[in-house]
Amino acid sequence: MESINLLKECEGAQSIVISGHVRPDGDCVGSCMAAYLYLKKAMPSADIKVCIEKPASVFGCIKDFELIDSSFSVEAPVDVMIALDCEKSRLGEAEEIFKLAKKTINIDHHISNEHGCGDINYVIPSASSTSELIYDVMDKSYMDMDIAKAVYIGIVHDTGVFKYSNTSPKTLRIAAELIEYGFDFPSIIDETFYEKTFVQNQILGRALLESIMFMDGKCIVSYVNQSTLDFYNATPTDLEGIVNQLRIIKGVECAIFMYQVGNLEYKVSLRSCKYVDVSKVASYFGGGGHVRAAGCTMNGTFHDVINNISGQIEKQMKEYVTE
């Protein structure tokens, strides 16, 4: 798919809209600060906002992060919506401004999301982030410290600092250019990728005892429920990175890991290391992702939900095996 001019795209807009997915994580915040804070700099007359759900508070380094708008307050329709890190129904409360819009641009790099769904789109499934794409619609002469900076937390994240396979040169040469704008990069790796709190040690502690191993050794599974998350006091955005550790558990291809979001319904989340597509397995129970990340929300009971999702992941393992 053809690049874009994301300011040529919003040329003449009085109002723009940025928001990103549901429960945003580090891509989805990096990828709309730094749209906004371009757009900002570059069209300082627009009414630029975004609009997203309250982020983790470890997000709060980036310039202006107190301005993101999470009760949706936006009189529609907009001249310009953009959609960052997913297609319009991961949107939320946004969905209706996105529909409302004048014009849509969709930019993401989910395969689920492989064509788009804005009138503006530019997805690429290849790439490491959303953030890598929206350095790629920028004008470089406007960039600066501070877009630069909430780029490269994005990408760290969806990067895993870099050691995820979706990870490509094109990537670290971008990072490079990233770094060369002076902000303290080792620090905000630790702070917003590595830190966690008490409280997040302590659930990540439980849900590592309480986990499961299955499919000999190759799969495993933890959930959090909801007397859990009460329990401690805890909210879903404490949960981050559970999944990755089940992941790199020695002998784990695959890692499940699901909290309770409603009665008998789960959010699921996603990990293989090196043969299993979950964005196949994600998308047969209607969510989406990554060859290696993605993620759904399941009804039933805890055993009723792993029975089904590992009916699809056993599937591929026994392809591979007799590939």
The other form holds:
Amino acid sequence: MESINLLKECEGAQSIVISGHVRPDGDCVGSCMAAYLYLKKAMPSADIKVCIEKPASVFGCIKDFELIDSSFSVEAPVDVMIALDCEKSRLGEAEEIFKLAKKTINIDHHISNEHGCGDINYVIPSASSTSELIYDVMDKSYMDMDIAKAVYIGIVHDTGVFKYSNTSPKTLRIAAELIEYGFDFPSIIDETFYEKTFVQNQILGRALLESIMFMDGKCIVSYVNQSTLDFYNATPTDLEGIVNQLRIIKGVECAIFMYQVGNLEYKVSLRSCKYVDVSKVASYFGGGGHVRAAGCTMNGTFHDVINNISGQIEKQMKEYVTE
Ligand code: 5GP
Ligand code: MN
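Could you drop in the structure for the form predicted in complex with ligand 5GP? We only have the form predicted alone so far.
Okay, now the whole complex, with that chain kicking things off.
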């Protein structure tokens, strides 16, 4: 898919809304804010807004974070709607704004979003992050430290600080260009990625204690239900990173972490190390994502969910062994 020129695509627009997926992660927040700061600078008279669910407070270090509109109060239709890091069905409340917009742009790196859902699409599954793609579509003459920082945060989060297999030489070259802008990158990495509150660590500890290995130790699963979240007065954003900790246990190929989002309803996170395509597993259950990191929402008890998922994982493992 050919690259686009974001500024050109927005030419003449009076109203622009930028949005990303429900339960926004670092890449979603970083790419939305980078696009916002960039367009605001290049098109100062346009009315530009970021509409996403309230992100974790650690992203408060990004400029204009406080201007994010989580009430989705937009006078539709807008001239341009930019959907980042997802396809339209994961926009949540912003999907309505997308449907009514005069022009739609979709920039994403999810393999499950094959063709893109906008009038204009830039979907590159091999890219580390949507933030990396935002950097691609920007006219670099507008770049500054604040934009660079937002892009960098997005890349750091989706690559697990440049260590997942989605990190490419290009990703690192872009990161090198970004840190030239002089922001305090070690603090950003610590404060937005590694640092955990006491409560977050306690829930992590509990999830690890209660985890179960299966399929000869090649898979591991753990979960947190609503009563545990209530007990710690925690929210789902406090669970970020648990699945990654499960994945790096020796011998594990596939890690599954789930938390309760409703009665008999779980949000499932999947990670793999070398050969299981978890995007396929998640897509089978109506979700999506990447080859090594994906997710879906499933109904049933914890045991129903794990039975269904493990069936799909086992199928791939058998195919892998017989290959
Ligand atoms: P996480 O497990 O961190 O929530 O998500 C891992 C990856 O899968 C992210 O790139 C995320 O955007 C994607 N993902 C998670 N849940 C879903 C889902 O329900 N549908 C789709 N299409 N992608 C998902
Ligand atoms: Mn992403």
